[in-house]
Amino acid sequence: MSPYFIDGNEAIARAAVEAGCTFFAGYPITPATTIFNHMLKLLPPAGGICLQGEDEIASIGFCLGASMAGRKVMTATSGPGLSLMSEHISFAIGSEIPIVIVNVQRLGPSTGSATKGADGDIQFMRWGNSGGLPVIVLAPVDAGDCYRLTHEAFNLAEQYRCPVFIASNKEIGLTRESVDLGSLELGEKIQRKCAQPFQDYLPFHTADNEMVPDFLPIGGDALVRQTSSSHGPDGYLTVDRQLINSSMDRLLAKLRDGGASLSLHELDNESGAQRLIITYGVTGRAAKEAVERLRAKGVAVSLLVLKTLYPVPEELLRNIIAWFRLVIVIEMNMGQYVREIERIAGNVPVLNYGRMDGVLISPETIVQVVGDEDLAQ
């Protein structure tokens, strides 16, 4: 396959179709709009549906309905639109409705600067729902990552029946580069596990040793109950404390115990290095360049680029951080993910460099931060 000259937004659209997405709904917002444009070109010829809602609330609502009918679905927005989607995101978590949500982040807060990038929504994606139950957040570094991680996001949404966020960024979404899509390794496509339609169906019942209920589509031959309120395995509303506790524990555990499938990362480890840079998103590109320059100057340093931000890959982080004497977290915000690193690092000191002014963090800045002689003491 010849390389494509594409940006991150087009890579996401192409990956969604490749992953089996047959329904997209969205509302135009910079810098996510071109995902809509590409889905409009790609989906209908492939037999899918692409809709514009009257706003972001309607758009994600269309997606949840289509997902409950059995389709693989995706929507795309940016920070202000994500704010409007919050209640439906909570619905998707509590009612276990698979959906991929692309957040092409721009400089906030509020409407901020539509044409400036940032990674200011990291905590927002994790905690922007009522109840505080976990979601999955994947962070691409470039257009190739957008393709690979979007494909993975559909698999995770189907496997765990939950919302999966793509934490993109204006700089990733709108920067064109050559990508050989055929050379990227993709996992086998996963479909949500379905129940037998001729049996009495309990929509939120899980078999022994399983954490995710089997699925049947609404509108089929079997009766399917769906609700946003507290419910038991049969889908009826309940105030039974034991049933509610059991449901909450399962929703928490099904992602907490996800293991390697929820620990995507790239580690460039230099033997003997005492400093570890941890970063994610578009800053990962600058960090790779900075590490090369530091090593050329004789500074031993290692680099960990996280691709799974949530659930926090705690075991992975704990094991890697233990090799080092100093961790430096670089992120394109005022210090959000560093809180997770500090929580896990134990006695290993953690420094943070963060900035959110619409300008990319450069390799020169990272070299200056990491190469500070005071850090070597």
Contents of the next structure:
Amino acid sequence: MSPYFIDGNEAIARAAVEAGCTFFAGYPITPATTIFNHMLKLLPPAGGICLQGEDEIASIGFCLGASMAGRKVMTATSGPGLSLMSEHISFAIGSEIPIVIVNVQRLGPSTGSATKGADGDIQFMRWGNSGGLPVIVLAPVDAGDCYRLTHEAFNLAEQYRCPVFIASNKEIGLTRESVDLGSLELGEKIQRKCAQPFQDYLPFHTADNEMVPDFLPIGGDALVRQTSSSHGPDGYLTVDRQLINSSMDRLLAKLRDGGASLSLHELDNESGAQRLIITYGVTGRAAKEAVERLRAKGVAVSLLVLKTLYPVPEELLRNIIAWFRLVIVIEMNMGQYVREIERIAGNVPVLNYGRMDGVLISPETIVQVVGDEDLAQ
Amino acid sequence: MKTLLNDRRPLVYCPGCDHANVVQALNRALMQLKLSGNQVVIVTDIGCSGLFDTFYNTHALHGLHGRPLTYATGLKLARPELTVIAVMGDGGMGIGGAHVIASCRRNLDINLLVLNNFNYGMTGGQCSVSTPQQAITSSGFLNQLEQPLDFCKLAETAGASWVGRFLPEEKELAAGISEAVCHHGFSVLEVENVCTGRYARGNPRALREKKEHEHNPLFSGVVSRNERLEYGDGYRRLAAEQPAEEPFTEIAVEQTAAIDDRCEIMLLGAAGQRMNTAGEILCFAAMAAGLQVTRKSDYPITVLRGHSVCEVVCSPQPIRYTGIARPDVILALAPEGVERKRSVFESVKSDCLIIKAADVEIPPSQCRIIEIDFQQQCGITFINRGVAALAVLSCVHPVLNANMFRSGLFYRLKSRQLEMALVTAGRISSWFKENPQ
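Output the structure of the form predicted in complex with its partner chain; the preceding block shows the form predicted alone.
Now the full complex is given, and it begins with the chain already shown.
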């Protein structure tokens, strides 16, 4: 056991550097600012770059430039900053620029409450881009998870060449706790796959059996074209319907077909249970405690804590939900991820308990909601 | 030297459009400088100027309206050896104004080429930030009400170290671009063009006015008062001087914990009392005894005034829920903190321990209360109450003992702060010996 006393934000910063991030840019915003603070201490002395942009648009823009130069990059913000980043998130999706975007969520809407937690940006992260193409969203439950999922986020960003969100929350980012980092299982570090630097490099060409184009950095020997506009394999603007179509299909399919690497979760299944709690983020912690109390009271219940929210792990959810007679989705918002569960659950009824008032959902509340006898009807 | 023009991408500009001249001039400049395509990146945005990157065999990054300088900044810092040329129109200069100002202030070695044609050509001739007030545009009367922006004056004021204004047909344009590219710092080169597609017809005098400018170039190169260290050079120099960040502090388990269940402690204080530090000392102490911990804090954004509340959970088991509804211990050290958590006292457990400062009022309760006049009885000042209250806790509650407390102090504090904390702890411990509870 090697215990450390860290908060979620420090865990993310440290894990990013461990994962090979050498470029960070951000704009101060509570409760994400301390990620910037940590990166500023970590990167420059190690030869990396940490910048404070003039706003969030610039911060993520710096990152996209540096990512195209071949760096592993990260930015961190909260809801109001994420709103400003939207156009560049669309750019990163459509033009396949790897980037990790940390969203330490705070109570919204709008400027909301800077120092109160919430999970109010879940659908916003998924859909806050023009074009509506998929992104990856990972949701940590605690500081240890922040460390592990940041490592994972960089791997996924490199592998799929797309933005990867870490859906943290003030209640994780600024809660300092004992973490046994030695017990975390981290996979191998993945680097984006590079093309041979031929002079006729096609920046968006994919081989027949590949879903992600091979990368070359701007500034290397072979000329590289990057564009935010609809493009063919050569990176020039195109209006060719077939080229655009196949590119859209590929951007959809590359994440849809990601398989096991895209369905991180923790399942605590109790045999014979008819009720399944589905939750994510910091609420997963209260749910674990609630499940223990419910079982102690003789209520059989299972718990699924999702760590990958997007792409929605549909097959996993479909398979698990089929074992149950009732699904209860608990989330720190007014009902967002429940929309995904409802469309997958088929005939299994789905209940939602959501609240967004700056206070954690307590185990007592979950016991009450889930243990309600009338639910069984 | 070989041309960098892309023979597969001929120019597509309207007949008579000045942009075509600038394309040629930029190529001549790059040739004069003997730059090959892979040493150059052209960064563009939206509008007619946004087509620029396609005309060259260089690296290219085409992005969102007004944002080229943001990508250029990331690229240049990541690859300082690249020649980075950002191209924007007057539209981009308006929508991306914050990045223009910031880039001028930064002085990173990027060359900004501004193709100013005084209107939004691509969307139908609306007014831009540089449109003259008397011009006829498709924005109706709106441009009559807004003063046009002089990009060169703006750049000079904001700190650009090289500023030049040219006409597209000038022989000097290529030389000017070449000088701007050679300049080691942020350069802004504005070319005044006439948009034949959208602007010239409604504003026939525009061409003549432009000619008049020709003999009055206001800006033509290095701005001596803005000459200074290039940002990237400065960044790398200062970065190399920064001390390496310390690795995580690993906590050695060398004490024994005396609790076998979760224990929740609430520290209620005020700004300036180092409540968070006290909470962290408690956490380090608990970890030194092999316990798991969580710590949350609550304080207003004006950090020097108001409440400061710290919530700590210690447990031999993994801690899941981090909230505290019914604490096992309350340290009531300032009225602001007590007021903030008044509701906690309403449902307080009967076996809760409250350690309170004599001058702090708390709602009535049946709990065990230890009251201390920190100043009178122990000579401890207001700001040291947090540490003092922990010292009290270490004398009376199993969650913390003297050895754990000492470990916590050594993990969290250094030098003078540590010495002061040890003195405070000593005073409390002597007081307890004389006044057993």
